[in-house]
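Have a look below at one chain only, the form predicted on its own, in structure tokens format.
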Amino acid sequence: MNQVELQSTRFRAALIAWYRLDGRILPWRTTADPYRILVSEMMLQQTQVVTVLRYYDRWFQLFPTLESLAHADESDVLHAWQGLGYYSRARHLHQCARWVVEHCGGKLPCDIKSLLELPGIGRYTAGAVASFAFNLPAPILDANVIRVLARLVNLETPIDREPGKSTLWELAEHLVRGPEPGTFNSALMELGALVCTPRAPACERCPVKTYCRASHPQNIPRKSVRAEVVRRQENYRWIRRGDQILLRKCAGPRWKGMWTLPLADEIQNDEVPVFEMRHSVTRFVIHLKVFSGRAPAVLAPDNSYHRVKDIPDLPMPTPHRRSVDVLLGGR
């Protein structure tokens, strides 16, 4: 065994030993069910663990199997995802379930190549399913793992472009080779979540600090210059007719298949919004304003009235759900 392999073996052993003692017990870590692991990985993309925990068990009450998800209506899938944001993940998960039922007999494949052929499955998700469900030595790179590995080798090049990306994938692929690859990947992620944090990393209690080359870990990983934040205003109408509210079904791609308030094409200078809020989507900061309006003589093709009592069952983006709840007086 050469020195590099010896270091890798000791690093893996130290990290896994720490994880067994200090790692959190999370529901997706106590199962080898590929479907449950796939759902968790899709939910955890760009979403904090504490948020996902509120949705995870409820998801399986609605869609207990891959087959049940495949046969579900997209509207029900989006409604179940409501509040997690980035709704393309829900659509990809739904499309993936349908593909697996139609082409794979309802069972997720175990090899990376086949997983990558599924709709909406990228290299990270394929690696996560392969390692966590099938215990295969598949590399993964999420935000936590990227941070840990970049600091481990003191990577100075930006991680969001080449050659930084390739360097990290190669390192992840090298380190995952060995016993218990799924446990090792979980340990890497947990180290980034609990110890090797973005700000003020707890280096003094890091179980693998002797292997880390970063002299100033708080400055790593590095990224290329971020795009400037874009501020945008979006105007909508609040149109109520008795116990019904006018809504618009989005064609996408941002909120495809979901219901929002109808767009306000023209706003008069003297109009005052009845509701407003700000929210962020990637690099956009959106100032959402809702103005009272009159019922149109002719409905647009994507607009329709809905009874107030039926609105909780419709899939709606969180900003519009909040708008409606406030304007209905919290109902």
Contents of the next structure:
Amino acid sequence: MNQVELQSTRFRAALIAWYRLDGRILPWRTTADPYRILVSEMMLQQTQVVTVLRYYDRWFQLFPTLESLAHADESDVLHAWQGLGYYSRARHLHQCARWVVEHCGGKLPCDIKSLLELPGIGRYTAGAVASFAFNLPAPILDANVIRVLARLVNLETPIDREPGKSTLWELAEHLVRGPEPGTFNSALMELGALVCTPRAPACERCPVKTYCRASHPQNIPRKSVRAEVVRRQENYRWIRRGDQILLRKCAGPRWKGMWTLPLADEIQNDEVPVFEMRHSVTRFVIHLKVFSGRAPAVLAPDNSYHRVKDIPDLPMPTPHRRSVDVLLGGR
DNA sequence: AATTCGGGGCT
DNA sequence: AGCCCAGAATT
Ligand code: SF4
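Form predicted on its own already given; the form predicted together with the DNA follows:
And the full complex, kicking off with our chain again.
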């Protein structure tokens, strides 16, 4: 065994030993069911653990198996995802379930290449399913692992473009080729979540500090400069006809398949909003304003009326759900 | 390679 | 107020 391999072997052992003692018990860590692993990985994309915990268990009450998800209506799937954001994840997960039930006998594939062909599954999620559900030595690279590995090798180039990205993938690929690849990947992520944190890493209690080359870990990872924030205003109408409200079904890509208030095309200077709020979509800060309106003579093709009692069951993005709740509650 | 896609936790 | 988060798809 050469020097590098010897170091790697000890590194893996130290990290896994720490994880067994200090790792958190999370719902998706106490199962090897590929469906449950997949749902957790889809929900956790760009979403913090505490947020996912509010959705995870309820998901399986609604869709206990991959097959039940495959047979569900997209509207119900989006409704269960309501509030989590990045709704294409829900639509892709639904499409994924239908594909696997239709073409794979209801069993998720375990090899990376097949997993990558499924909708919504990229390099990270494929590796996560392969390693967590099937215990295969597939690398993962998420925000936690990026931070840990970049600091370990003191990577000072940007981690969100080449050649930094490939450097990290190769390192992850090398390290996972040891015993218990699934546990190792979990441990790597957990170190990033609990010890090797973004602002102030707790190096003094780090189980792999003797392997770490970062001189100023708080300055790593480095990222490309992000786009400037752009402010936008969006105007909507509150149109009531008896016990019904006019809504619009989004055709996407933003909020595709979900219901919002109908867009207002022209606002007169003297109109005063009946509701307003700010919310953000990545680099956009959106000032949402709702104006009272009259029922249009001709209904736009994507608009339709819905009874007040049915609105809770429609999938709606958070800002519009809040608008409707306030406007209905404040009668 | 750059941009888009949500929403909330945390400092 | 700004940064960050178990990323993927599209352009
Ligand atoms: S020593 Fe510090 S910077 Fe290095 S891996 Fe551990 S926590 Fe992160």
